[in-house]
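In the form predicted on its own, a lone chain appears below as structure tokens.
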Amino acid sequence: MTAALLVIDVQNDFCSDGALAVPEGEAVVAPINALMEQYDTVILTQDWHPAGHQSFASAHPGKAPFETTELAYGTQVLWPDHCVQGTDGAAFHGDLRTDADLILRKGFRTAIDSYSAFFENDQKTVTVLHGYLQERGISRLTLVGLATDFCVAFSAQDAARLGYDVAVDLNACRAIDLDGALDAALTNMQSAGVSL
């Protein structure tokens, strides 16, 4: 039980017709469901924003989605309102298996975004994930889900920095690819020691 499957943000708002749709986002569901059979430990993450979250363009008058702004922790891409707590958009895709060992909600602090499953975007505020994995004796992680170039990549790089043996299964991921973000994310993951 030293290996876990970490499934990142396979939620309605990141699939077709969602508020922040990732191209072909729902295509990851079937391969992820199949991969779950190969792991004793499965962890799902869920983007879980309060209304008015500071990463939303709507919280910044005069700003549009995909522009950037400076927040206390650095440059923040401003997103369309998405994955608002308790909405259908925040729910897992209806065909995704949710019989996981842990469901980790992230991005619930109004003033700070959270791409990584391990740290908020300030790179200081931790989630419970690292402690949970250590307690379970898990040292190897395979990451899948949405989106390759944001939450998957940030989670994978943080996991590698924390000392895990990390792989990303690109067949079970899809990217937003905002302004060439996918190529940059793949390069950054490889530089961090992540297997693709």
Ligand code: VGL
Contents of the next structure:
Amino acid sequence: MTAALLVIDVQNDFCSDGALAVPEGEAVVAPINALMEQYDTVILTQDWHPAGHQSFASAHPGKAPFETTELAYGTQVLWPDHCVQGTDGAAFHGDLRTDADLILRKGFRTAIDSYSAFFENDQKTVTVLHGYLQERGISRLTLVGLATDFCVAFSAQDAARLGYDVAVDLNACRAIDLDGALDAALTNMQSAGVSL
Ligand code: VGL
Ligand code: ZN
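Now that the form predicted on its own has been shown, please provide the structure of the form predicted together with the named molecule.
What follows is the whole complex; the chain from before opens it.
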């Protein structure tokens, strides 16, 4: 069984002073760099939004960050503008090793957010990740990165549903923890069969 390390969204905007700062976000960098040694295949994801993305509160007059709205596919949390394509905030943290096999960008369709590295938030539109992993014969995944309760949790649950053997290394993750989202995410991951 071949294993891959899936490093979720270790980008400046999710670190201290970033536009959508995750408390202690940068603390994941050193443990992740060390973990990369143990995997033949390393995949980085990069949240990569066009300006005016529909997950941004600024795209919805009268709405503030962290409120929700109804989009075509359901309820969406509205975020501060973050990870805008080509900006410094969208770049990987400067100390993160980027000598990866694959860098997968997601969230680039204006009308659909993408927490998961496998499916966008409409739960229908696929990224190329499942096909890539299948072509490479990879059946075991370890997930690390930001944020535990959003992109890490959605990716891990989709991976488990797709039949991968999935672990999340919580030492190398940090959470936004919006309204108890971390506890809910940990419970949901465990129910989906993810090892924590
Ligand atoms: C993320 C919210 C919005 C994440 C990305 O990487 O967890 N969270 N965009
Ligand atoms: Zn985003």
